[in-house]
2 protein chains.
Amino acid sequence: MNRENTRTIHVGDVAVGGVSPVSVQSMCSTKTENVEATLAQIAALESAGCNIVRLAVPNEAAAKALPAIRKGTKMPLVADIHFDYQLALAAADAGFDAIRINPGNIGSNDRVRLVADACKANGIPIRVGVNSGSIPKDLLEKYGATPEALVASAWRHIHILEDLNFEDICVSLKSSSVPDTVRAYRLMAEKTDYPLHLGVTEAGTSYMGVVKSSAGIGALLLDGIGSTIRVSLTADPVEEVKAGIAILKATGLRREGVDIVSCPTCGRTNIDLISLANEVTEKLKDIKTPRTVAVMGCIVNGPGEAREADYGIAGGSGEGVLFKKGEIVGKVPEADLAAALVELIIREEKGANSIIP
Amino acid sequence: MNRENTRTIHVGDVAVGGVSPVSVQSMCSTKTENVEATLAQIAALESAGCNIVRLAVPNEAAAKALPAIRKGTKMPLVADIHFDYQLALAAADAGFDAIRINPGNIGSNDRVRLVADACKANGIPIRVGVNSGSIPKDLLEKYGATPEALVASAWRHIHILEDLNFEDICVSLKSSSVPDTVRAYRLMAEKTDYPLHLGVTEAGTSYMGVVKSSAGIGALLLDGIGSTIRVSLTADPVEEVKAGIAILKATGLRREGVDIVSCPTCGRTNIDLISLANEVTEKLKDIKTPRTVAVMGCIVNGPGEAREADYGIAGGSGEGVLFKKGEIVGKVPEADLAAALVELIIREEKGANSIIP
């Protein structure tokens, strides 16, 4: 099912599913019981553009910290809980906005009912989140370590909730294998209208993790699958948010700030394109209005090739041109190209803003 | 058409298409006429794992350097030519392994015939490479700046070659938009059995370029589309090769060296997972045998969750475990975890090698 056709759930004031914008999540790496450190990290994630923050609640000490954390931030917060239903009740009580718990793992149906009732009473959803590392033995034996096993494992948890008439659900099926992740979500999307939370699990250190997540999450988003995403990196969670936003921009699902389009360097380039592109990227990083800005190496082909861009520069030997929507608006010495482009954009940005009373 | 079912072409000793492994390409950023610098860059690309290198041949000075470059390296070399058929003839004469040229742009059919004949005589393929910035006006008017226009533009060039009975062809259709790139290649793959060269054009500076390329190229590769890839970055071309190989590893198309699987950091982790994962990644970077190595934060769940990994460590409070195929093989103080893991792997690596006489 295409994301537009899924149900919509709400995590605090963030709608997930249906026609809602795809949201970016991350997870704190602090000890949840360290309220100060956790709130500082939530604030850092919020500044980075994160929409939803998840916290691990592995024990009572963490659970006791939840009310203070809830008081300290307006960010939509998800409590991540394994096995212990009392921790889930504590999170719901504390005013958390969602619970991630797998009902098949918390013991009796009575316990699940208590959790589902608490979530209903507080109007908060449950994320069923399965991953390739924790598929039950019987499903592993039946399906092997396959996407089919992941999907069957998710359905088992979902059915427990549905039997209790709880359907305020979001689902994730993460594998550390990108092809398996993509296959599992595709299989799931064929059969459900619950919104899907996308991620590749244990994706690794920054570089490889960004590549795996961009490929896996990107492929699904491009197919219309997925309503919220988390990039998992063994790195500062702020990096997860940066990567998540970059994936949404790359797949055309978020237009925000400057999108730099620049040639690869090739033997035809007569200017130092790498420095130029990096300088422009850096100087325009605070602009929030969506703008496509081209940094091109060929004065002959540049403006035409980048006609879709809002602004651009193309360098030649010593001199370059400044262009706007494919039309040349000025010639500038190479050394001043970046500055002239940045000045033009910031001037028009201010002009645009000054229209607002 | 799935990549396995495409025709196979040969760029030097690299087979492209059919069941051949997906190859990684890059392009020199040196001035081609600077033979020494170009050969040095080709060598750097080769060490980085590049399979095919392209050089821009924009003028006679560059063309004159081709024989000396050809003599200086065994790497499969592609000459990138626009408009001037004589430069293409020079590249074929110089012993280059492929020509990238769009026959619709070089003037008369007689000129195309000369190029096709020279390629036939030398047994080298032609890549038809269209991109979103250079779609002919009439196609833009008919289709707008769409994936359909890209595909129509590619067919126009292909038909010119087919009319001359030249079918030793590879095709690329690059857009600076990831969704358009994916759509264009999917449309093309439905209609042709020529092998496809994948890329997102003008992808930008390193970070965003890697995300765009991983999403676009990754999505296609995961669908079974694409026989050779180039990541275009406004950065050192060695970075393009690094990213290309990472995309192949992420999509399961190349197993080479160590694949680190590591948890995201979360409030359940009791060790410094980021440093640990980075240390292990760095220390094992020279191992070429494919190995999945897990670096996990939970001593309880780690070995089980990472049972698919060849080796792994999982950290606890002060102490961690070393495991192999999900079985714990030792307990180690936290400070020695990375070293113990690396030692185990290198020892077995040497053991494995010593079997070879």
Given for the second form:
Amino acid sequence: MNRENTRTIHVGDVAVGGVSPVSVQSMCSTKTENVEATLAQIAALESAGCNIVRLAVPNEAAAKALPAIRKGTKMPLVADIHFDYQLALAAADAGFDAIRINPGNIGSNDRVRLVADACKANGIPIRVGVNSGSIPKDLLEKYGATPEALVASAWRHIHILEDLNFEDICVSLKSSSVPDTVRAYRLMAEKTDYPLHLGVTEAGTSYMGVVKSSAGIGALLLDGIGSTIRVSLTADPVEEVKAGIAILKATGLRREGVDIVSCPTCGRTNIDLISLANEVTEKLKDIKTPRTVAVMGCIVNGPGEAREADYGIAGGSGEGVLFKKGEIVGKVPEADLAAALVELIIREEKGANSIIP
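Starting from the form predicted in complex with a further copy of the same chain above, please write out the structure of the form predicted alone.
Coming up is the bare chain, nothing alongside it.
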């Protein structure tokens, strides 16, 4: 099922599914009972561009902090619940916007019904979240540790809610294996119109975690699968958001801010291209207008290959050229290239004349 044809749920004021933009999620790493630290991290995630924030609610101390956290932020909040249905009820009472559970591990059907009824009464969707480490034993015996087992596990949990007439559902099927994750989501997309939450679980530290997540999430997004994403990293959650946004931009699903196009270095390069590209990226990070900016190592790869860029620079020997839409607009000493490019962009965006004579 293509994402545009899925049902739409609402996590606070964020629509998930249908024709809504693919949203980016992350999860706080703070102890939830530490309200001040948790709210500070939520604010940092919001500033980074996060759309939805999830909090772990493992115990009563965390549950008691939920009303204060809800009062302290307008961000859409998801409570992550395992095993204890009362924690889910507390999250619903606190005004959280969604709950992530596995209905099969909450307890009896009566307890699941209480959670479903509370969510229905408060307009709260439930994310059925399954992963390769939580597949029931009988399904492992039947399917093995396979994508098919993940899908069967998800449907088992979904049917529990559907039998209670609850269908305000989002689904995730995560594995630490990229091929298994992709296969599971593709299988699920063929069989349901529930919106899918994408992610590769336990992906690793910043470098490999981003690589695995980009491969898995990116492949699915390009297939038209997935309505919301979370890049799981053993790192600061803000890095998850940055990576998620970058994946959406790379797959053409988000067009905001500056997209830096830079060439690899080679023997033709006579400037410090790596430092220059990093400097330009840093200087333009706060610009929200969608623009493509090229940082090229030489004139061969400059205005020619990067002619579609809105703005760009190409190095020479001790100097470089500035160009706009493939047309050279001036020459600048190497030391001034980054500053001149940034000033050109800012002045052009404000409607002023180019600073280049």
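We call the rigid core whatever largest set of C-alpha positions still superposes within 1.5 Å between the two forms. Numbering follows the first chain given and starts at 1. As the structure is a prediction and not an experimental result, all values here were calculated from the model.
Superposing on the rigid core, do we see a C-alpha displacement of 2 Å or more at residue 332 between these two forms?
-> Superposed on the core, residue 332 moves its C-alpha 2 Å or more between these two forms.
Yes/no, residue 290 Cα shift of 2 Å or more between these two forms with rigid core fixed = Moves: no, less than 2 Å.
When the two forms are laid on each other by their rigid core, does residue 67 show a Cα shift of 2 Å or more between these two forms?
-> Residue 67: C-alpha displaced by less than 2 Å between these two forms.
Please state the CA displacement of residue 318 between these two forms in angstrom, with both forms fitted on the core.
-> Taking the core as reference, the C-alpha of residue 318 is shifted 3.7 Å.
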